[in-house]
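The chain that follows stands alone, in the form predicted alone, written as structure tokens.
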Amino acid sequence: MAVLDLFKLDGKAALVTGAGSGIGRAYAQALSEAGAAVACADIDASSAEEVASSLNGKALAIETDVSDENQVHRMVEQTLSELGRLDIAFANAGIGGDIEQVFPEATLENWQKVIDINLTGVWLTAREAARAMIERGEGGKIIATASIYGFVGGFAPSPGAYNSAKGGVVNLVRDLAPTLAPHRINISGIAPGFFRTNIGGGLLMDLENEISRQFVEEIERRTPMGKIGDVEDLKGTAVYLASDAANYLTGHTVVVDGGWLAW
């Protein structure tokens, strides 16, 4: 096989939550470009669907709350019977919490909030996925999002739920690997530096609020590459961590920061 023809995702079925925006629209276009059928899931149904309908190929909408166990699993069953198998499963869903709060001020209903999408949500995108691709018996690859901040502390004062949650996704992918390995499955993540989305509220990406353009300007500073990263920027990881490519890559979470970590 050429070495392009390993990153191909023709007759695959791929499943991304968290799909309606930013870096989770980003793997939905990018798996979809590669050439895989792609079951787009979000809280928000409205955006599943804008960008179900926006992709080239075969692609399909379902509104998800991740953090629902019974959802998840409903979920799992629609990508496998309106796309008839399931291949790749992105646990991307995520939120960034009250950002306000400052820990100890920080409450447990915020705490809990975060923890159970973007941790608890993961882990249950995962064991739904696994459930079906083991069933199936011919493997598979499950993607977790996580963050530079599942390495390393944050930089401004935090409510510490989500870093906490993110560093227990990095070591959910290590754990899980050598569970699914016998079943020819790989997991693995991507730890996103900086990127403008709406998660946090959008900080990011309000340029014209001088908050906002204070921070930008600290994160360019201390970034390597001086710049906050686009979600275009992730395209070609999550293709290559999904794609044949990458069958014998399992455990390792995948950073994509400009250099932030390399400092």
Ligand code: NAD
Second form
Amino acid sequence: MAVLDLFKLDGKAALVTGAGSGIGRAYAQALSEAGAAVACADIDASSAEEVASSLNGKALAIETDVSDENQVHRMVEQTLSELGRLDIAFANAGIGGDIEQVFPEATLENWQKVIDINLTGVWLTAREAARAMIERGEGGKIIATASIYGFVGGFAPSPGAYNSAKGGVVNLVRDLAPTLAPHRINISGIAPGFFRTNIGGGLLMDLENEISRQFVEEIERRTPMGKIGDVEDLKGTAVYLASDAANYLTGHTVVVDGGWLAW
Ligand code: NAD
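Other form of same protein, the form predicted in complex with nicotinamide-adenine-dinucleotide (NAD), not the form predicted alone:
Shown next: the complete complex, the earlier chain at its head.
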């Protein structure tokens, strides 16, 4: 097969959680542009609808809270019933949590919420997707959104939950790879650096706010590529990992961070 054909997703069905905004929206666009039908899942039904209706190919919107076991089960069932199959699942939905909280004053409630969505939500999405893929018997690709904070601690005061969840995601990807490989299911991660999205209440976007501006300046100073990421910069990696071009890649997390972790 010609190498560029390996990246085509024509005839495949994909699911993206947290598809209503930021990185998930970019993933949904990328997968659709590469030829896949895309189920756009989000806890915010209207943003999922908006993204699904903006895609040129076949798409649907599903309202789902990824931390709820029954809802995640129904999300995959609905994808199967409306798209007929599931080849690619992006477990992407996540939150920043209450970034005002600092350990040890941080609350158990904040810890639990971040772990429930950012780690348990990934596990649940991967589990339901894997069950569907195994039943169909044609393999598949599961891609989890980690973070550079899955590999290092933060440089700002923190409640400790977000980076712990992301470290969990990186190792979950490693841990499930041998279990899923006999079923021809590849599981991988994408670890973004800093990207301007709505996460953390849009902290990285609100440049009118002095704290945000200083934070962005500090990030850009420490990033070898000298700038915050644009979600467009993640689209190629998403399509690669979802495609036949990545058939021999499993258990690893690809870091897309402008070089942040390199030094
Ligand atoms: P975002 O806030 O723009 O998008 C997150 C989306 O997830 C939103 O549409 C939101 O409604 C949805 N969501 C939140 N809770 C949900 C739940 N319980 N169930 C289903 N959907 C839910 O933020 P983003 O930056 O695009 O975040 C996407 C992923 O990328 C997250 O896992 C985040 O941790 C990760 N990430 C982001 C950055 C960054 O700098 N933006 C860096 C590393 C990792």
